[in-house]
Every structure is written in structure tokens, then in C-alpha cells.
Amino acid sequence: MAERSKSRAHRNPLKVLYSRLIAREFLKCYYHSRPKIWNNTYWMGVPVGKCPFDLWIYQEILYETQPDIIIESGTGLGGSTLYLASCCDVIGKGSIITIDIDNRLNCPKHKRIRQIVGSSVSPRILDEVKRDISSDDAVLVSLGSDHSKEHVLSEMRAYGAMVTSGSYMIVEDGIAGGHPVKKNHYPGPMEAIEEYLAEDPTFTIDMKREKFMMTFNPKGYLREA
């Protein structure tokens, strides 16, 4: 009996719209404290601007795809550039790729990281990112540079086909344009998604990776059938 109210508490609607929009208006006071919280984030001593929902919820994809290389582009400040470094040194296994138009000389030293810098989408940026992956790699995908809907839509073209099967393509900051924060950075990463999903049925939206319900990438965790 007590399953069964707790299954129809759960499936109450009223119950359900007050709790996405308790994450919702929690997510925007997160985002707008940016200073004080997610600007003043750390792994290892490196600042990292991602939600730590998040960071969970790629520990979760990485330990279960293996990637052998991951494609980050948009390298910041390399936070999470080492987070994933770290997260293939407890997998052991594991390469990063990341790409950056600005050459941060503070970007974090490790034997799992290679640094590229350009623009994610040039043409000799791609055949570098392409030399580096053999055919039998295992490899994932990571875009949270320009937030553009252009730019993002351009990446996705580039870099979906080489998302190998059961891997994913992460987009990130599709809270972006008003979903629910920025309202001025219209169209972007968001917009961008779902015109790629149009053109490339391969690649599913995997809600189960916003379980903790607030999360910087909705619709963003895209999984390769």
C-alpha cells in the first residue's frame, strides 16, 4: 500500500510541474551567484565553471563508455580539462583532446591531456583531431566553446561523426537563450541541438543524465545509437 501512494505521489502532475519549476528557479539564482559559487569552483586547485551535477553525471558517462579519447572543445581555464584526466586516471584508460582559440599557458600539465589551439571547427584543427584517432578508438565528444547556435550547430556537423556507437556528444550550456538564463544569447546551444537531432536521427537525447534535475546541459547529453 505504501508503494502504491508513494507511485501516485509521484505521478501527481501538480507535484511534478512544482518541482521543475523549484529546479528551475534554483538553477537561476545558482547561475546568477556566479562569482561567489561557480566562478569560484575547483578541481585540484583548477577553476572549474561546470555545475558539479554535472561533473558527477560525466564520472557516471566515462566509467561506463571507457572512452579512449575525448574531444573537449573549449578548454577555459582546463578545470574540467583535468577533471576528465583525472576521471580516465581512476578508469585507466583514456586521452583529452582539448581545443581552444586562446592559449592559456595556465592550462593544466598531464600525461593524458593534449592541448590544441584554434579554432574547434577550422579545417586544420579537425585533420589534427582526426590524425589523433585511430579507427578502433572508443571516442566521446564535448562542446562548450562559442555558445553560438552557429558555432555549436557547426561542431556538431564536425564533430558528431566521430562519436562512435554507444558513445556520446555532450552540449553544453544549453541553459543558455532564456532556457531559463541569458534571454539575450538567443538562438544558442539549445537551438542548435535541435536542428542537428532534425538532420541526424542517430543520436538520442538521454534524459536519465538530468536526474539531479538542475543541470548547465539540457537535451546536451546526446548518446550515438
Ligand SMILES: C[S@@+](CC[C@H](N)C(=O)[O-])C[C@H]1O[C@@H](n2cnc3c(N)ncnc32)[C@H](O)[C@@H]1O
Given for the second form:
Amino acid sequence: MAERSKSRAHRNPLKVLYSRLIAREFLKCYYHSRPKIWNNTYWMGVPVGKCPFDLWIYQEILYETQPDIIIESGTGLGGSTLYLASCCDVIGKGSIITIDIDNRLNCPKHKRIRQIVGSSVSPRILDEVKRDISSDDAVLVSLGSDHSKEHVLSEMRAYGAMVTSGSYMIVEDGIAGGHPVKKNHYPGPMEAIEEYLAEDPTFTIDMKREKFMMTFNPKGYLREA
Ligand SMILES: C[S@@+](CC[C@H](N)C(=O)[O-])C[C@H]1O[C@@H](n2cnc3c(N)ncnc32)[C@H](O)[C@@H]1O
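Other form of same protein, the form predicted in complex with the named molecule, not the form predicted alone:
Time for the whole complex; same chain goes first.
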């Protein structure tokens, strides 16, 4: 009985709208408290630039899809790379190829992590990445480097074909460009996703991955058929 009334409440359009508004306002508060919150978030002592809800979603996706190779563009300070490696340790498989244009960053040392320095879309880097993947590897891609539409679209075109069936291409930070933060970064990842999906119908947006209501990656969990 309790279950039935709960699901009725969720179908109430006003309540749904109200929940969305609260989640949106919470995201804005969270994002704009950058020094206190998400520039002050760590995985095992290493700064991580992701929202914890998204990290949890990564964990669920990694467990379900069990990739052999995770390609990450945008190592940043390395917390997300180490987080991915830690998940792979628990699962017992997988390695991470992480790419960043900035060679001053200290990527964590870990047996599952291989760091490559250069632009994620340069032909040299793409060749290096392709050399590391075998034809029977399950591959997942996480794109979180330069958030301009142009760059994200180039990355999606370059890495989309590497994602294996049932796996994911995760496009980070679709909230930039006014969705609902960083209005001056328009067009950004969200606009790149929209254009890419019109070109490549093998990917679909997996809205289930937005179940926590707050994500930095709206429309960014893309599942390959
Ligand atoms: C938002 S940070 C990455 C955050 C990290 N993934 C995390 O969750 O902690 C973005 C990174 O992308 C890198 N970057 C910018 N343009 C790039 C490019 N063309 N290729 C590769 N990395 C790039 C920057 O140097 C920066 O370290």
C-alpha cells in the first residue's frame, strides 16, 4: 500500500516539477560553492573534480559492464583516474589510459593506470590509444577535458567508434553552457552531445544514470547499442 501511494506521488506532475526545481537549485548551490565543496573533494587523498553522485554511477556502470580498457580524457589532478583504478581493483579487471594536455600534473602511480600527455584529439595520441586496445577488449570512454562544443564533438567523433557494444561513452560536465551553470561556456558539451547523436544513432542517452537527480553530466551517459 505504501509503495502504491509513493508511486502515485511520483506521477503527480506538480511534485515532479517541484523535485526537479529543488535538484536544479541544489546543483547550482553545490557548483557555486566550488572552493568549499568540489575543489575540496578527494579520493584517497587525491583531488577529484567530479560530483560524488556521478562517481557512484561510474562504479555501477563499471561493475555492470566490466570494461578491459577505460579511456579517460582530462586527467586533471588525478583523483578520478585513481578512483577508476580503485574500482577496477575491486572488480579484479580493467586498466585506464588517461590523457591530459598538461604535463605538469602529477598523475597517481598505479599498476592499472597509463598516462599519456598530449591533446586527446591529436593523431599521435589517438594512434597511441588505438595501439593499446586489442580487438576483443571491452572499452569504456570518459570525456572530461576541454569543454568547448568543438573539442567535445571532435573527441566524440574520435573515440565513439572505440566504445564496444553495451558499454558507455560518458560526456562530462554538460551542466556548463547554462545547463544550469557557466552560461558563458555556451555552446558546450550538451550541444556537442546533441549534434553527435544526430550523426551516430548507435548511442542512446541512458537516463537511468541520472537517477540521483543531481549530475554534472546531464544527457552525458551514452550507451552503445
Ligand atoms: C576538468 S579537468 C579534469 C578533471 C578530472 N577528470 C577529474 O574528474 O578530476 C580538465 C583537464 O582537461 C585537460 N585538457 C584540456 N584540454 C585538453 C585536451 N585538448 N586534451 C587533453 N586534455 C585536455 C586540462 O589540462 C585539465 O587537466
